[in-house]
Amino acid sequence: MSERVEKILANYAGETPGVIGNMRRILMHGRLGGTGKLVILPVDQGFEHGPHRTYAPNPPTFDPAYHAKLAVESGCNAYAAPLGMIEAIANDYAGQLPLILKVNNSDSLGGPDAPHSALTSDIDDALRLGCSAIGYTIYPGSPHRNQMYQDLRDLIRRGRAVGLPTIVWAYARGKMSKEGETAIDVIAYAAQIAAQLGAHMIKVKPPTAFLEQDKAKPLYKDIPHATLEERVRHVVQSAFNGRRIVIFSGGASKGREAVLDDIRAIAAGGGNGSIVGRNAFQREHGESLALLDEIMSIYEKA
C-alpha cells in the first residue's frame, strides 16, 4: 500500500470497488508505482494521423508489439491504444501491463470544424483483452460535443458497473480559433467539463498563456497564468480542486529539452503526470528509454 496512493483514491470514495482496484492497479504499476505520479505510453496516432506520420520517423515502430514492449521496458504505468493494436499484443502483455482500451477514435482525413470520433470498440472488448481502463475523447466546442457527452455517460456507467474507469482526453476543437484549442481559459474549462462527466483520470493538452473566451479575459487578471506551472496549478484547482487525477499530453514533437522543460513545470504545478507518445516512441529506441528514464526521474522528485 501507498500513502500517496490511498490519500489519492479518497477522493473516489463513492466508485466502486472494481474501479478502485483497477485505478489502484494503475497507481501502483511501473518504476512510478506507489508515487502518485504517472507516465502513459499511448499510441493512437497512426488512427488519427496516419501510419507514415505516426510511425516513419523510427520504422520499427510500425510494429504494435514494439510498444507494448517500450512500456514496460521504460517502466511505465500503462499503455493506452485502439483496439487493433491492444488485440495484437493482449496475449503477451494483459496481466503484465495495465492496458487501456481507446474506444473512440477519428482520422484525419475530413474537415475540422465539426470533429466527432466514432466508437471504434466498446466495454465488452476491453474485458475481453484484460484491460484496467477505458479511454475516450470529447471535443468541447465541436457542434456534435452533446453526442459525445450522452455516449460517455452510457460508457461510464457501464465500465462502473464491470470495475473499469475511464479515462478522458478533453480535447476543445471545432468553434474556436486555433489558438483557443490550448488557451489556459478552455483548457481549464474542458478539464471541468470531464470532471462534471464523471471522469476518472483527465487528459488535456498543456495550455498556454492565450485567453479565448472574451467573457473569461476579465476574471484571469486576477488568476496566475503566465507560467505553464501557473497554468498546469490552475488546470488541476479547475478539476474539482484536485480531487481528480489530471494528466498532460506530450503535445507535438519536439526537442529533447522542450520535452523535459514541460514536464518540469507540470510536476511543479501539480500535474498528475503525463501521457507522452509520438514524443518518446519516434525517437530511435535507446534515446526513447532514456527520455523516458529523465521524465519519470522528475516526476519521482515532485
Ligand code: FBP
The other form holds:
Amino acid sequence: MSERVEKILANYAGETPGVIGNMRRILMHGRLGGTGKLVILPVDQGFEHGPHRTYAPNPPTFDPAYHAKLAVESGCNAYAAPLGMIEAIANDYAGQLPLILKVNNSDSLGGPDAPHSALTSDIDDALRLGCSAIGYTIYPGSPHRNQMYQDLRDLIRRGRAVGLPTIVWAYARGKMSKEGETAIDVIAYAAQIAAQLGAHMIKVKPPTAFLEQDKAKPLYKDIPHATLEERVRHVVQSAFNGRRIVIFSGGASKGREAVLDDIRAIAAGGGNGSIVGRNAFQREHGESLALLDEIMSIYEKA
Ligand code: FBP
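Next block: the form predicted in complex with this ligand, after the form predicted on its own:
The next block holds the full complex; its first chain is the one shown before.
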C-alpha cells in the first residue's frame, strides 16, 4: 500500500475495479513502484519510424527480447509496444512486467498531410497477452482526428468493461506548423482533449515556449511558460488540474545531460514521469542502464 499511489487513484473514483487494479499494478511496479512516479519503456518506433532509424544505432535491439529485458533490468514500471513486439515476449514476461499493448500505429512511408493511425490490435489481444493496459495515439490537428476520437471513445468504453486502462499518446500533428506540434498552447490543448476523452494516463511531448494559436497568444502573457518546469506545470494543470496522470516522452536521441535536464524540469513541474524510448534503447546496454538509473533517481527524490 502506498499513500501517494492511493492519492492518485482517488482521482479516478467511479472507475471499474479492474481498471484501478491495473493502474495500481503499473504504479506499484519496478524501482519507482509506490512513489507515484513512472518510467515506461515504449518501443513502437520500429513501426513508426522504420527498423533502420530505430534499431541500427544499437543492433542488439533488432531482437524484441532485448527491450522487455531492458525494461525489467532497469526497473521500469511498464513496457509498451505494438502487437508483434508484445506477442514475441508475452509468454516470458506477462505477470513479471506490466505490458501495454499499443493498439494503433502509423508508419512514416505515407505523406505527412493527413496523419492517421491504423487499428493494429484490439482489447481481446491485450487480454490474451496478459497486458495491464492499452495505448492509443490521437493526432489533434489531423483532418482524421474526429474518427480517432470516436475510435478511442469506443476502445476506452470496451477496455473499461474488462478492466483495462487506456494510455493516450496525445500528439498534435497535421494542420499546424512543425514548431506548433510542441508549442505550449498546443500540448496543453492536446492533454486536455485526452483527459476529456477519458484517458487514464496521458503522454505528451515536452512543450516548448512557442505559441501556435493566435487566439491563445494574448492569454499566455499571464501564464508562466518561459521554462520547461513552468510549461510542465501548465500541462499538468490542463489535464484536470493534476487529476490525470501525465507523462512526457524522451524524443530523439540526445546527450545525457540534455535528457537529465528535461527529467529534472518534468519532476520539478509536477509531471508524473517519463516514457523514454530512443534515449534509452539506442544507447549501448550499459549506458542505457546507467541513464535510466539516473532518470529514476531524479524521480525518486521528487
Ligand atoms: P521516444 O522516447 O523514443 O520519443 O518514444 C516515445 C514515443 O511516443 C514513441 O512511443 C513513439 O514512437 C515516438 O515517441 C514518436 O516520435 P515522433 O513524434 O518523433 O515520431
